[in-house]
Each structure stands twice: as structure tokens, then as C-alpha cells.
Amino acid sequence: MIIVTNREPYSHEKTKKGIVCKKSIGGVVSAIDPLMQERGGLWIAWGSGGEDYTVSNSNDEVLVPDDDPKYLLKRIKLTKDEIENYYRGYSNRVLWPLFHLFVEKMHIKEDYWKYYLKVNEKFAKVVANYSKEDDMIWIHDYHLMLLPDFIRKEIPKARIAFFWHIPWPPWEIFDTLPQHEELLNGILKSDLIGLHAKSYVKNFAECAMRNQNAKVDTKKCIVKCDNHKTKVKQFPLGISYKDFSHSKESLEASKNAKNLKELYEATHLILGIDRLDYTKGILNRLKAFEAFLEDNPNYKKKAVFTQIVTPSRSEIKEYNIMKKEIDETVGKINGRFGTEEWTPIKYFYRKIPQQSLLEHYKAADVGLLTPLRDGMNLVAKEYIAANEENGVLILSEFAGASEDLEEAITVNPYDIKATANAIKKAFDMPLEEKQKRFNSMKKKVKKRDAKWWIKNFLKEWEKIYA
């Protein structure tokens, strides 16, 4: 098994205690690292940690995890220009906004594309050097769309699968990208492409139909392009359920959850957790809570909205502008409604440890997760897994998780009034209905966990070569 991602599963950083090995945060690593620890193999990724190459050998390899090595991590060095143009540029200022339907935020530059090509080719050469014809090469996400094509030129019979972790847009959006044909031809050199939601599969098929080189069997969802067949299918990513429901940290968090509500002086606690990103709908959510307080004065000094924002992509201008807008909006709402005893919004801009995260999940009466567009939104599933029985999930209809978690209260996050009304509905919902909805979602989250996702994906992949 060869895994290829932009982000590495483990990085090495210098601290006061010396060089430490840190596990990367995110759904991809959380889901795939256990597979690699069980099966062994090779993980190829950009080595972005400050001390990565201090601990790696002369071939930029290191066994991970440090305390109990299970597989080999091959790190790829990127130059400053490659980081600026391939990663910050084309990946995050062109592809990210495009695939999340924020076309107006795309920044098209010739150098961005040039370096995206260059780095994808760089990855391909490393993969080709390490792989044999019967190896399973599993590529992940939008940073590496051209990689299947480059690998196949080196190894024509390579076994390649691709998982796409963000939304796939309709043709009318995808078509706005100048290089859309090259990217589609690149990813279609995979044998299997997985996406989170049925709607993304449908959009992908529509885009493939518009490609002059491709023919699409819509019933079997197989795309033929340049004499190559690609199966396209939905595989909704799950979480490691036990980590949020039955771990030692989870049991300890259950004891502290009540204390957290008392600390926040909240009888009704709402929780939002997001990485800093314009796709997450944080500003819309804050305005919805403001509208809720306006319409429901009886909840003043009772309802508290805790919004946790994890720092992200601080080197990109758009993210710094949004951070300032969030800060100002929180200040405005707290200044307008707050009292000496009660602060309506508890806002944290930092990474929080797993223990604190679990305590917030368990303490929250309502999970308010309303991205403007999101591939899946695993936080919604984490909230369901960690919370006990009476939590209510308010979920954006534009999150991939909404196809899975139909019992959530779904909202259009652009509709501020409707989201405010959803908060009221969540608070007023009869206990029996809360438990019925919640328990139904909990069963799904438990059954369709990360292991289930991997098992189904690998089973489909192996069928292709049977």
C-alpha cells in the first residue's frame, strides 16, 4: 500500500523538550493512519515540519510513529517557490475556492499553474521510484489531480485509486477554470475515484460527459477516457467512533462537561467548531445567533454560543481579513447583548486539546455546524459520537454529512432568519423527539465509521482487478 497526500501524517518539530513527533490533525490522517499501522507500507507526502529532515535519513525517509514504528514515511522537499505557487497559490487560491463555489475568490496566475504541474510531476517521480506494478497507490485530494496521469506514464499498469475529500461542483462552475480539461484528464487516469456524497458523483459525471475525450456510463458510473476505464462512486468518510465515545479521555470529559456549562454560565449551550476558512460560514452563524437573541429575549442570560476557530492558512490575505471580521462581529454582539454576569458568545481562536474538545461536545445542547459548502464536515459526526443522548444537531444542507445525517435540523446557512429559527426549534424540541433523532444518527455514525469507509473503498478497488 502506497499512500500519497500533500500533508504528512507525522511532522517533527523543535520544542523546549527537544524534537518531538506530532501527529497531523484532520480526517484523512485520522482515517488512514490506523490502516497503515495495521498493514504497513509507504506514505509519501510533503515534509513541512521544522525538524523533518533532521530526523529523516539521507533518502528523506523516517519510520513512524516514533514510539512504535509501523510504516515508512517518505518526505518530499518543496522549495519556497513551490510552496508559494503550488500550495498557497494554485491549490488554495484557485482550486479550493473553485470547488467550494467561490469563483470570485479565485486568483488565476500563470506561475501558480506552472508550479502545480511541476510539483505533481515531482511527486510522480518519487512514487515511480518506490512502486512496483502490483502495488496499490492511493492518492488523496485536490493538491494532486495530475498525479495519476504522471504515474501512468511511468508505470502504465499501475493500480491507482483517488479519494476526493472536498465538494465537486457542477459543470458551470468547473468550466470557469482555464485548466479544467487537463485536470479532469489527469484524475481520470485513476482506476477508482471516491467522493463523499451522491451529489458530488453526479456533478463529476456531468463534468466528464462534457469532456471531448470521455464517454460516461451513467448507470454503472464508469468513465472511459483515452482507452482507460475509471469507476466513480460515493464513499462517505466516517470517524474513529471509539475515540469520541468510549476512550479514557471521553469518560473523563463526561465528568467535566457539567462544570463547563457552569463556567460559561449557560443553561443552554450552543457549539460551533471550525478551521478558519470562508467556506465554514462562521460570520453567517454569528449573525444568526444575534438574530436569535433579538427574537427571543427570554433566552438572554441563559443561552451561550461557544465558537472555537482553529487558526489556518494565516499567510493568505483572505484568511486574515476574515479573522478580523469575525473578531469585530463577536465584539459587536457581546457589546450589544452582554452583561456583567453573562457573555453571550465565548470565542476562542486557537487549537484546543482533545480533552477540551470532548468536554465541549458533551456539554453542548446544540451543535451548530453550518458551512456554506463542505465536503463532509466530520465535526458533525464527532459531536454525535461524543454527546450523550439529548444533543440536537443543526447542519448546513450544503455539507456532505447532510446526506448521511438526515435527522439533523438542516438549514440554508445563507438564510440568517431560518438559522435563528432553527436554534429556537432545537431548544424547544420535546425530549422524546430529541432522543429519537439523536439515537438514529448515533447508530449511523457508529456503523459507518472510518474502518467501514476504508473496508468499502478497498473492497471496490480490489473488485476492479478481480
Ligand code: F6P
The other form holds:
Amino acid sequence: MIIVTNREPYSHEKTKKGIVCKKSIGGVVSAIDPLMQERGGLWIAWGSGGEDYTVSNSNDEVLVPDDDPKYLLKRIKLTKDEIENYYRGYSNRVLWPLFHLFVEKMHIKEDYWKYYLKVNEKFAKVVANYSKEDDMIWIHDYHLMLLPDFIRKEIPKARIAFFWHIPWPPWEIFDTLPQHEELLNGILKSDLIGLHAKSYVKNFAECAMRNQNAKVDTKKCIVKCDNHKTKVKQFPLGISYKDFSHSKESLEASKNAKNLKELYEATHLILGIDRLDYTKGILNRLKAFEAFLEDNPNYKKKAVFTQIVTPSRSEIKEYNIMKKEIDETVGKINGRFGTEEWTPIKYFYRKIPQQSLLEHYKAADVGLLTPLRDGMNLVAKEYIAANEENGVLILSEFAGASEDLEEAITVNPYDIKATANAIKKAFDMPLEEKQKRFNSMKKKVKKRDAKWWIKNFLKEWEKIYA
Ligand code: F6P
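Could you give the coordinates for the form predicted in complex with 6-O-phosphono-beta-D-fructofuranose (F6P), as opposed to the form predicted alone above?
Below is the whole assembly, all chains and molecules, this chain first.
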């Protein structure tokens, strides 16, 4: 098994305690790392950590995790220009906004595309050097859309699968990208393409149908392009359920969750957790909480909204601007409603340790996860797994997870008033209804966990060569 991603699973960084090996955040790593720890193999990715090349061998390889090595990580060095144009530029200022339906945030620049091509070729050379014909090459995410084509040029019979971790937009959006055809032709050299939601598969098939070179068998969901067949299928990603529900840390967290509510002076606790990103709808959510306090003054000095934001992509302009807006909005709302004893919004801008994360999940009466657009939103599933039965989930209808978690209160996050009303509805919900909805979601999150996702994906992939 060869995994290829842009973000490496572990980076090495300098700290006061010396060089430490840090696990990367995000859905790709949390889903794939357990598989690699179990099966072993090779993971190829950009080595982005400050001390990555101090600890790697002369081939830029290192065994990870460093405390209990299970698989080999081959790091690819990127130059400053490559990072700026391929990663920050084309991946995060063109593809990321486009695939999340923020067309107006796309920054089209010739150099971005030039470097995207170059870095995809660079990855392909490394993959070709490390692989044999019958290896399973599993590529992830939007940074590497051209890779299947480049690998196939070097190894025509390569076994390639691709998992797409973000939404796939309708054709009318995809069409606005100048290089949409090249990208589609590139990814269609995979044998299998997985996406999180049914609607993304439908959109993908529609985009493929519009492609001049491709023919789509809509019943079987097979795309034929340049004499190559690609199966396209939905595989909704799950979480490692037991880590959140009954691990040692989880049991410990259950004891402390009560204290957290007392510490925050909250009788009603709402929780939002996101990576810093304009797609996550953090500003709208803060405004919705403000509207809730305006409409329901009886919840003053009772309700507290905890918003945890994990720093991410801070060198990119759009993210910096948004961070300032969040800071200001939190300050404005707390200044307007807060009293000496009560701070309505507890806001943390940092990556919090797992133990504290679990305490927050367990203590929260309401999980408020309202992205403007999100491939899946695993935080919603983590909340359901960790919370202990009376929690209410308010979930954006624009998160892939809303296809799985129908029992949540779904909201349109652009509708501030509706989101505010959903908070009230969650607080007012009768206990019996809360438990019914919650237990039904818990069952699904437990059953369709990360292992189930991997098993189904691999089964489908292996079927192709049987
Ligand atoms: O799928 C989206 C993704 O690539 C995930 O891996 C992760 O949630 C996030 O984006 C990480 O972003 P970055 O690698 O740019 O820090």
C-alpha cells in the first residue's frame, strides 16, 4: 500500500523540549494513519515540518510514529516557490474555494497553474521510483488531481485509487475553472474515485458527462475516458469511534466535563470546533448566537458558547482577514452582553489537547456545527461519539455529514435567524426526543466508523482487479 498526500501524517518540529514528532490535523490523516499503523507500507508526502530533514535519512525517509514506528514516510522537499504557487496558490486559493462553491474567492494566476503541474509531476516521479506494478497506490485530495495521469504515463498498469475529501460542486461551478478539463482528465486515470456524499457523486458524474473525452454509464457509475475505466462511488468517511466514546482518555474526560460547565458559569453550553477557514461559517455562527441572546434575554448569564478554532493556513491572506473578523466579532458580542461574572463566548484560537477536546464534547448540551460548505465534517461525528446521550446536534445542511445524520437539527447557516431559532429549539427539546435522535445518530456513527469506511473502499478497489 502506498499512500500519497500533500500533507504529511507526522512532522518534526523544534520545541523547547527539543525536536518533537507531531501528528498532523485533518480528516485525511485521522482516517489513513490507523490503516497504515496496522498494515505498514509507504506514505509519500510533502515534508513541511521545520526539522523534517534533520531527522530523515539521506533519502528523506523516516519511520513513523517515532515512539512506535509502524510505516515508512518518504518526504518530498518543496522549494519556496513551489509552496507559494502550488500549495498556497493553486491548491488553496483556486481549487479550495472553487470546490467549496466560493467562486468569487478564486484567484486565477498563471504561475499557480504552472507550479501545480510541476509539483504533481515531481510527486509522480517519486511514486514511480518507489512502486512496483501490483502495488496499490492510494492518492488523496485536491492537491494531486493530475497525479493519476502522470503515474500512469510511467507505470501504465498501476493500480490507482483516489479519495476526494472535499465537496464536488455542480458542473456550472466546476466549469468556471479554466483548467477543468485537464484536471478531470488527470483524475480520471484512477481506477476508483471515492467521494463522501451521494450529491458529490452525482455532480462528478455530471461533470464527466460534459467532458468531451468521457462517456458515463450512469447505472454502474463508471466513467470511460481515453480508453480507461473509472468507477466512481460514495464512501462516507467515519471516525475512530472508540477513541471518542470509551478510550481511557474518554473515560477520564467524563469525570471532568461537569467541572468545565461550572468553570464557564454555564447552565447551557454550546460548542463549535473548526479549523480556521472561511468555509466553516464561524462568523455566521457567532452572529446567530448574538441573535439568540437578543431574542431570548432569559438565557443571559446562563448560556455560553465555546468556539474553538484550530489555526490553519495562516500565511494565506483570506485566512488572516477572517481571523481578525472573528476576533473582532467575539469582542463585540462579549462587550455587548457580558457581565462581570458571565462571558457569553469563550473563544480559543489554538489546537487543544485530545483530553480537553473530549471534555468539551462531553460537557456541551449542543454541538453547533454550521459550515457554509464542508466535504464531511467529522467534528459532528466526534461530538456524537463522545457526548453521553442528551446532546443535541445542530448541523449545516451544507455539510456532507448531514446526509448521514438526518436526526440532527439541520440549518441553512446563511440564515442567521433560523440558526438562532435552532439553538432555542435545541434547548427546549424534550428529553425523550433528544435521546431518540441522539441514540439513532450514535448507532450510525458507531457502525460506519473509519474501519468500515476503509474496508468498503478496499473491497470495491480489489473487485476491480478480480
Ligand atoms: O480534505 C481537506 C484537507 O486537506 C484535510 O486534510 C484537512 O482537513 C485540511 O484540508 C488540512 O489542510 P492543510 O493541509 O492545508 O493544512
